[in-house]
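The chain below stands alone and is given as structure tokens, in the form predicted alone.
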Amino acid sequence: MEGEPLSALCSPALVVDVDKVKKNAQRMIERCQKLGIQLRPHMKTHKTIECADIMTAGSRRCIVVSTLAEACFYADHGFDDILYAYSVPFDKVERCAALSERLDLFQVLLDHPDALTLLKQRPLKGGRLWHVWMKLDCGNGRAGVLHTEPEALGLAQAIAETEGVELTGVYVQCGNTYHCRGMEQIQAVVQETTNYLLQFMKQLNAAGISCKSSIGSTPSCSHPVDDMAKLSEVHPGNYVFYDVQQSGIGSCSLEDVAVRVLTRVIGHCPHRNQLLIDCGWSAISLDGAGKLPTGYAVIEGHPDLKLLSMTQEQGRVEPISGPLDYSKYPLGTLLKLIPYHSCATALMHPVYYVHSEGRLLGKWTPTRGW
């Protein structure tokens, strides 16, 4: 396989663009290295150990996880100080134990008293104390206490008080940029939510806690302003790949996303002004569904083509306007489709083929599960 093209892969196949991912890398370690914050990347986009390497450059160091089995397959492979980003599920305590009594530092996730509780009922051994991030909502509408609510001071305060456990730090999520187009917007948001987790941070100290905070999402730390220097640390992971989705935001451009699907056209229907491809919904994410004037994605080369619906394994392509040209796309006829979604499209593929320039490199195998 390696130094063959592209070509030479069965479709559909997910490809890598390696030099792009270190380009994408390298220019978020620079931007957290000039607003002197801590870069912890997030695994969740890419779930494999060779890219991890290429976001902690080598150190396997400070990474977040979204399942305890990505978790687990860091800390095989050597990874540590690794924060498990999600409210701790009631079902997964003991393994949580498990992986913080293992590893130098497993921190965990919290936004519910109820949590506290089930933490406190499984002290760890050793003497060694659970590493608690508490989550904060400051807009993002998701999981997280709301900061304007009396219970979120109440919380951290309980974490911090409790025998055996640390509040290790403040967690935010900055979602609410994915509503953004244009860096002016993204900055906006991002600086008003910096704002109340600041805020926030200095209600913490007058009560006489001190802890880390942190804030994060791809267009977040693809356009920082100058105020996220006053935290502790960012938790961006999308940006190693990008996406079309993340192109439209304005967090990067089109040229940037590192990662295409493969397809090949598997039938022509003139009656229909059609063409088949060997890429349906097993291979390629849904999340564009109306979001696109090319469909599902973008057909790198043909901004002119629509993948307008997909089957379990087939995909429907028609011209934007007027008549199909059969001539230019005989039966397998080689397409790259650019995901609007990278994180879901990466994970409905079991192995990732690395590219530099066309040819490839070798591949790349994610974990999968919960």
Second form
2 protein chains.
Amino acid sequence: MEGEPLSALCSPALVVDVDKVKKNAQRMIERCQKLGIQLRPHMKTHKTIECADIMTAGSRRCIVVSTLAEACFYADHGFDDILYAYSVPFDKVERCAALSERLDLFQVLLDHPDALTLLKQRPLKGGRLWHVWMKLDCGNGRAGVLHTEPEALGLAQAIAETEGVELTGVYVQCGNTYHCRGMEQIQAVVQETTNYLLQFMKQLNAAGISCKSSIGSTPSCSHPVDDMAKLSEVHPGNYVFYDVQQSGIGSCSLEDVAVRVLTRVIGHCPHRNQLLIDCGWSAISLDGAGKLPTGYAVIEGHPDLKLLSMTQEQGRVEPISGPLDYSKYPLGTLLKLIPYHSCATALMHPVYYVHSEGRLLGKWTPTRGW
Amino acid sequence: MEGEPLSALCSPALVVDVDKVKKNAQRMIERCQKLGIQLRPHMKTHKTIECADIMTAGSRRCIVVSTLAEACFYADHGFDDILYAYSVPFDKVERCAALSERLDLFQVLLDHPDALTLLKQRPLKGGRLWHVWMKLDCGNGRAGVLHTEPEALGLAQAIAETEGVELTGVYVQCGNTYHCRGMEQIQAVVQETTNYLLQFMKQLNAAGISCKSSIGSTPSCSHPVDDMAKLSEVHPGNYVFYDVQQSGIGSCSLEDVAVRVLTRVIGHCPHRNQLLIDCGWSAISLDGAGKLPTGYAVIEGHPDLKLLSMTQEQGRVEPISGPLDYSKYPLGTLLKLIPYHSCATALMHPVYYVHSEGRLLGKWTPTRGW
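Starting from the form predicted alone, produce the coordinates for the form predicted in complex with a further copy of the same chain.
Every chain and every other molecule in the complex is listed next, the one we just looked at coming first.
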């Protein structure tokens, strides 16, 4: 396979442009160096060893994961300083304890006193401490204790005071940047979130507690504000691939997107003014429904086409307006789809095909499951 | 794991009730026997050996698949008489040829003269014939030559007359039954589709051509009409699991649905009147968006709750009306989601956990990719 063109691949296939991956990763590394903040890249988008190596510049240290399966996968491959940034699941405490006892630095996260009780009930062996981040919701609307609630400071204090447990840091997701359009809006949300987090850290300090602070999301870390330098860490993930959604938000340009789904024309339906392609929702996901004028993806080099709808293994493509010129799309024609949401698209693929300037280099195999 | 209750599983997890699977499979076998029509079950929903064994009553013969990866997987496990019911992909002719030369009976499908040319250009070794089904569109609106077009008869004749190729049958999907509500509407669509197909077979006969005919979709085969006895085969697939969508169409009752996604409460968000659960779109898919009053799934035993929205690894659950009683849902509470579309949900899971009456029996591992 090595050295062959992309057209040698059977479709559908997820292809990764390794040069763009490296460029996206390097740019984030430099941005964080310049700001003087620790980069802790998130693995959830790709879940591969190779991409993690690129994001950590080969150190295999200081990463964040979304599932315990990822944590175990990376630990098995020599990674360490892993933050499992997910409200401590009550069914996985024993697995978390095993990782805490095995790695130099395995870190968990919580946002509820009951989770703290759970950790207290399972002291770690060898005098080790549970390294705990507290999740704070500064307007994100996902998990986390609301920063305005008195419970937030109370929980942080409880973590800090609990025997066998260390308050490692305060963790803030700013996924609310996903509603932004353009750098100015992104930076307004990031500034506000940073302010809330800094205020909270000040309250902690006043209570005699010091710990790290972390902020994340690809839009915010693609356009950081100066005050983020006062925080300890950032934890973006999607930026290594980027996607159409991120280009719409303003995190990147469409040229920065490192992944495509290769697909081929498999049918002509002149009675419906449509083409059929061999990419269904099993290959690109249903994410982005109704959000793009070009449907579920952007078809590279064909801004006049729309991926209208899909079944499990087929996509229906039609012109945005006018009749389709079938002579331009004979059966077998190769098309490249730029995904709306690369996290969702990558998850559909058991293997990624990696290339440099259109020449295949090899395969990356992601981990799956929980 | 064997013998343990479902609560021993980490979540999210896809659990399969093997008794319901067997009951759904047996009912379809008996329905087809009664009608006197060959059942060729579709594998696309589950993609496992174990479930295929149940659907074929252990014969490992006469199945239909949606990807070449499935075809190879089943061939490798001793299955034969496999129909790859997908418009012959131009990039996979060599792999199709290899299966045709290796199995007793590997069958392909096409709906365009260019695909026929392609098969002609790759004659099979040992004097073997390409076994070709022609796909006919009788109102389904997916792939297939439109039954009203003169090209349909022309293509069937061309297949029958091509050296090295055999016209094995005419294949009709009736996915348009998915718009129906209740048996009466389903049977109206099935009757019409069957009539169109029988008319087409009559035209073929008049042209001196005889071959098989096949009709499929889970709604149509759950409520067959008598005239389907005049056809050769049916090819439903989803019926072995069923799902909320099929119960809404009227193919089954909600009690027949054999799969659940196990999930646990991982967060309380009183400021939003929501719970967080550990099932995001990575575990249940985004299929069914906006189609159910209960959101992306039905939460078993909790008709008052709605799975409102999801991120990759989390779901937001809120009451359909009124305030949430958090004392009923402490962190760690186990909930069971009945999927809207089991094909889409199963595809998200690298392994299925199989149980009988809530006691674990083992794991099934599906094939993936293309």
